[in-house]
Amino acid sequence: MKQFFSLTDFNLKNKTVAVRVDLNLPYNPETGELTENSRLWKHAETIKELVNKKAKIIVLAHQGRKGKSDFISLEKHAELLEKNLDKKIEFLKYGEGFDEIKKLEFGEVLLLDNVRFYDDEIKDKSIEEHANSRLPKKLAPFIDYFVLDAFSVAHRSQASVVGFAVLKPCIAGPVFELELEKLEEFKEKIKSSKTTFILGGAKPEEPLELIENFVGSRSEILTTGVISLLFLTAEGYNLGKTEEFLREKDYLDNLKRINEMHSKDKIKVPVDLAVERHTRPSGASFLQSKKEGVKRVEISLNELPVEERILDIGKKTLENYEKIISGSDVVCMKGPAGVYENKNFESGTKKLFEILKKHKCTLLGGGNTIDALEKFKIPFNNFGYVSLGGGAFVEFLIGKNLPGIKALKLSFTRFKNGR
């Protein structure tokens, strides 16, 4: 039964529609500099699809948090949209009128600032008290539909992504859609198929989630990155100044909750890790710093504690979770292994994705995943499906209501007899 709106339920055709993307870019503080991915060229390709409908476009997105070096102006973005579109993209500074809007011809496109530039933007409300927010009460009165593309902010209730669902009638976007039909998929395979889940990244929050919700299935969870530090230091071994970064992120406080699971027979920890070794050449000083090298040393848990900081799992654990994944019938990636960045430590996350790509059902998600393939060069189609969402692929996986979806529903529900 169908339960949200499509593009194709509506003729666009000299209508303005507004439609929330996900523009949030890795970005360089240093430099200025922001890297365009997926997620970019994506929607890029639906706003051309609303371009070539001929309806006024209004581009709504978010770049980074508040206090952190990356929230910043989408002015930039607006170059890389011109630059993708092949077209001018007119861009809306923060605080300016929306009665620019007006000005617009149909088949040309607007980019709004930054929309967490509103103090209200992520406060926690309702849809219903979204629909007061500052950006979508404004807005509502220039717009005849809103479009949410961005499934990989719809577990946000947040009033760019929620706000407009009593207003305006609200439509699933291509990008959204394909999302979630992918999803849903997996998520059948999930629950009655063998399934290998891969969870590393910088964070352990939505690995925990994914842990917490798996563990007691038939399930089998391979630790990488932040998270298999955590379950290492659960273990009982002293990672040694590895400690002290998780101490000062506050990881550590997440051990409480991981001593507290059940099955953690199924949880798999690496065998050997990959570390940073300064190395001086035989025979020179210690003063002769600069000819000191650096090198990945990958060592095994019964040389822990190390000065320093791992970064990277080592081959002996590769060697163990390939045989694992050979027997899985669903395999789902979160996060890569280690510090990708770096290239004495792309290894890990790299070898994986080889292993994935000889798998037939693979699911891979988050940003950090999407932007190591990237860096890789990988195409994302040497897998069953890779997702653009982080959280929202999470949330969805585990069972949890999304307020973007549940907005979809309710504007669905209030606006279908008014077509």
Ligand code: 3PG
Given for the second form:
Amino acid sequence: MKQFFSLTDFNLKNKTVAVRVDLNLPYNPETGELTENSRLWKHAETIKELVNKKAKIIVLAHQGRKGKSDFISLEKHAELLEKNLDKKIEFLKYGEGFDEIKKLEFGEVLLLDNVRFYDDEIKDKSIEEHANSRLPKKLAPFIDYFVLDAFSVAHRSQASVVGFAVLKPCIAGPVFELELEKLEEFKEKIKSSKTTFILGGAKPEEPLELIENFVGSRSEILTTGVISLLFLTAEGYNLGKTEEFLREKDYLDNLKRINEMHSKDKIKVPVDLAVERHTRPSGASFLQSKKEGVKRVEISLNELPVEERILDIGKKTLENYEKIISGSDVVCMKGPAGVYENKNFESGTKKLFEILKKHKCTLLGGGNTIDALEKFKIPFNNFGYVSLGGGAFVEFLIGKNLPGIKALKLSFTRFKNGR
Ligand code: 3PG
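I've shown you the form predicted alone. Could you give me the structure of the form predicted together with this ligand?
Expanding to the full complex; the earlier chain stays at the top.
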């Protein structure tokens, strides 16, 4: 039974349509460089579809979080969209009046500045309350329809995600619909098959949620990245310098949660790790330290603690993990295994992708996973499905009710008779 509107339900010709996409891109504050990726490319296709339908298009998106170095204006994003769509993209700075929308022709595109510049955007309010937040309230009188194309923000009850639901008919965009269809499929497969989760990345929160949800099931859980370091610490290993890093980031606060976990013994940890070791050519003195280089060195767990930071998993771990992966029906990977941005420490992540390429049923997700695939130039079609979502991908798989989906359903119920 139909639960929400699709683009094909309406004739959008000569209509004004706001579309919420996800242009949250990797940004280097030192160089000011923004890296385009699949998120931008996929949403650009949706915008193109709306242009072809001869709608007037208002694009809404965010970049970063308040207080972080990647919390910037979307001016550069407009340039990237312009390049990808081969079309002029108008840009409206934060604070400028929406009357500009009236000047736009049908088939033209206007990108609004970072929606998180509105203070009430990220307040965790209900759908009805967000209808009164500044952006939906100000923009709704100018538009006929709202399209939610960004599944990757569907876990956020934020104004630009849910705030239009009771104001205008809200439509699920093609990117959103595809994500939902594929993730639904995988959610069912995971329930009925032997699944291996490979969980890594630089932040423990989302992998921990997945582990807590699946640890009592038939699933195998293989840890990499920061999450593996926390499990090793919980097992009593002293990680040396790396422990300082985990403490600085407040990641050690998760140890209590890990220790209280049932069936913890079912969660696999690495048996070897890679560190960055400084080398001095033999015979060279300290004065010649400029000649010093760095290399990857793999260590076993009984060589711990070490002075150097742990930056990847080792070869023996990969061999162990490969055996487990090959014996599973479904494999789901979230987060890279190490610091893949550094050539010396990319091999854990790269090798896992190679192993997964050979498997018949694979699901990958998360911003850094996508970033790593793109860095290694590994096309997404080597895998069952690659989700553009990070937090949304995790929350959907563990069965949470996502506010974005709730908003689309509510809007459908409210507007289906007046179409
Ligand atoms: C993401 O990068 O997963 C989405 O853009 C959501 O960003 P957020 O976690 O800052 O809400």
